[in-house]
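Only one chain is shown below, in structure tokens, and it's the form predicted on its own.
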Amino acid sequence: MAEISIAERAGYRIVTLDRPEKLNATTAGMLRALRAAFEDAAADRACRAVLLTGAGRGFCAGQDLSAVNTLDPATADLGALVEELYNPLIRLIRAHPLPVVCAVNGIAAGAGANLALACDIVLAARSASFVQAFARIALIPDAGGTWILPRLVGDARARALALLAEKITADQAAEWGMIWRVVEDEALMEEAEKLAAYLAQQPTATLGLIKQALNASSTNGLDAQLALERDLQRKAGQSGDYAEGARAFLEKRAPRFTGRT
């Protein structure tokens, strides 16, 4: 049974978590399929953006505990599960050469919340919510949660979210800088597709360089970051899209980017 679905659009793809009866709780099959979907999108030169969302009334309820045999403390190795299934996916999304938009259409819990937050631009329906639910079952946040949360909301809020496992609304997530924007429920997918379509017309290779610079900024010192900006700007300046963008600016017209180096 397919646990994700993929829809092709002009210039981008919609990847949908597709276990609505389980609030799109993740399984090994779903996580492997997601990884393959992102790898395929990166390899397709016609695809210039990815939109991730969930089917039904939830985005993702986190790991489906009924799908893993790890309840016996004597034999449980959740670290192996994380290393095999979650870590490669989160690394792939963060370093993906294409912009990744996430449309959170309902509850985003546990690893589901951190899967959403790993994306580049996150829109959420007003009825959506986020919860680092791990502590409720005596686990720590994974899927990058302990890395990305402090960078998005600051240390104090990240600690409270992780230790208290309290649910926050989409409006609160936006107010704290956890996500980009809140959208009325009925307009979520229209707005998300509009954003993905816009990104699909932009200088794709340069957007990938921007992501690379931002990813490095949290660990680089100023001198290292300035050097990286220099090197990446050199690459950007040698692209055909830069030449087109500069010409379009001087000619006072809209640029026609190809998205290639």
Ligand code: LHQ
Second form
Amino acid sequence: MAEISIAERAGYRIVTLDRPEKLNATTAGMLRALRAAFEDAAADRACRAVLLTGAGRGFCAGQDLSAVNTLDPATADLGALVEELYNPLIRLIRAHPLPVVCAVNGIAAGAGANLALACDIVLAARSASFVQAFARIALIPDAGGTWILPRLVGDARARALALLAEKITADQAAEWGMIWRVVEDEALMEEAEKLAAYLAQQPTATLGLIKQALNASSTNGLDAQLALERDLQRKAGQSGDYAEGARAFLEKRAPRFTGRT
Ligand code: LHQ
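Switch over from the form predicted on its own to the form predicted together with the ligand, please.
The complete assembly is shown below, putting the previous chain first.
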């Protein structure tokens, strides 16, 4: 069973984690289906944004602990699970050519929290919360958590969040710069869809270049980053969307972007 659902909208797709009775805890089937959903979205020229959310009262409670490959310490290899199921998904989302919006509708725990944080723009319902639950079960933050958390909130907060495994509210997450914005519970999906619909009309290929530049900035020095900006700006400047954007500005009208290069 896929354990996700996909809804088509004009210009974007909503991908919903769909095991609400287990707070959308991830299984191998769900993680594979998620990967396929992101790959399909990237291959569909009509799709220009992806919105990820969870069904029910939770966003995602992390790895389904009843479905872990083995609980016998002598033979356990969680590294293999991470390598096969989580790492490709996180890499795929970070490098995805389309903007990925995440609507965190409830608790985001463990790998579920880091899945949300891998997305480009994260909205959270006021009642949602985030917990790096790993240390409570004697694991380390995976799904990119040790990379993204310090970059989002700084080292001091990342260390305390990971070592104490304390739950924080959506408001706290927004105040710390971990997420983009908090929205009232009942308005979450409307706001998230508005954002996805807006992004779906923007210069998609250029948004992909922006992601590429921002991704590279976490490891590049200034010189390398300036060179990359030159190269990517050259590409952006050769797109039909740039010509349209500049023309529309000069003609004092709204641009009509195709999203293509
Ligand atoms: C769950 C889960 C869950 C199974 C709720 N599994 N059933 C790990 C290992 C391997 C390699 C890769 O990397 C990872 C990464 C990880 O993600 S490790 C971290 C895993 N996640 C957690 O440790 C969080 C575990 N869950 C919780 O602490 C609580 O459920 C939270 C705080 C999320 C929510 O608490 P409540 O709102 O009180 O809900 P609940 O605990 O009653 O959960 C509702 C149901 O969901 C319940 O099932 P049941 O049949 O009893 O109604 C839970 O057992 C089930 N569930 N999380 N991760």
